[in-house]
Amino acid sequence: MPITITAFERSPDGGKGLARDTRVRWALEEVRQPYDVRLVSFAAMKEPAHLAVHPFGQIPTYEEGDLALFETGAIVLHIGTRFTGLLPEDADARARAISWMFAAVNTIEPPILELATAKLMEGDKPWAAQRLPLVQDRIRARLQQLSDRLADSDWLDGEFSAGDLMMASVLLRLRMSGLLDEYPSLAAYVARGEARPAYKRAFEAQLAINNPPPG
């Protein structure tokens, strides 16, 4: 059955790969599955038709026949279990890859999102100057732990997996902050993810929507 995902009609990042549909696109490209994209506006995301698929009115969603999913971690996990190429065949290695997926969204991403909130939504508060360094230090603590674990390995646990896809996608959000550059091994890790042909195809597909050719 054809796969359909949803994406922003116009991404807030202008197609820089930070919108979460990039993660789903990347996963589908890794397993070489074709997919359709239904673009939704910010208004349409809050309408009943979209809320029936994503109860929180966000993107992306994933539809395949009667199956409708939301949350990128759940979608990427489904893709990894449904198709070959993102999760190891060995049961223990597969379990570890799934652990890294959860670590990406539950341990690493929350303080990174907190940084965005501190800058974009709380930057004008009188206490913002005191809060920002605290948030940055929490991120640094997690990045140091992750860097120590990665060491000089290319990927988190042997071969590239869905765990790396999710982790690299999360870390990409730090590029503009400069924090990622403080950890060369992690910066190189993210660059390896971006160099994968599947990522390049996903990135270009999202960019094309946000930067259509003139005429």
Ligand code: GTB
Contents of the next structure:
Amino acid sequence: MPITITAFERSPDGGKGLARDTRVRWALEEVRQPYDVRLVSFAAMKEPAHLAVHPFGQIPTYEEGDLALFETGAIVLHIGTRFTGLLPEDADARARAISWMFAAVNTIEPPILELATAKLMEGDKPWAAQRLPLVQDRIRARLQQLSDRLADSDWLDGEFSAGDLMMASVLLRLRMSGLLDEYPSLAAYVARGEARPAYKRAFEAQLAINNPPPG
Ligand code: GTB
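What about the form predicted in complex with this ligand, after the form predicted on its own?
Every chain and every other molecule in the complex is listed next, the one we just looked at coming first.
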């Protein structure tokens, strides 16, 4: 069944791969499934046709036959369940990988999003300078715990899994803030993710749309 995902017509990051379609592309590349991309503008995201697939009017979405999904955690979990290569066969190992996926979107990503909000949407508020270090410290607390758990392992639980894909994707967003580099083992962990051929293909595919070569 052909797979179609949606992505920004033009991502605000100009092709840095930070929009969330990259993690879905990465998952599809890991399991070697071809996919089509439907590009949507900010205006089109709020139109009924897109809202029928994504109730919150966002990207990415995932369509496969009659199945339409939103939320990257659910999409990557579906890809990992439907195809081989992202989730361990062993039931317990699979459950642990799924725990890491939830940890990525439910425990690590929220304070990272808070930082983006604090900088982009609240930066001009009189209390912004006081709030920012609090938000940064909440992120640091989680990064320290994650770094302690990762220790000197390559991946969070044995072989690379969808748990690592989600975690590395979430951490990538922190790089520009400098916070990731405060935790060298996590910076190296993210770099290992980025070095995977599947990630590189996903990154190049989104770059081709968001920052096409001239001419
Ligand atoms: N929880 C949802 C999921 O994981 O799928 C969140 C989806 C989401 O936030 N989508 C964003 C969106 O559609 C794009 S990825 N926003 C438009 C809207 O809400 O109207 C978030 C994003 C956007 C831009 C950058 N960037 O430029 O660096 C990074 C991340």
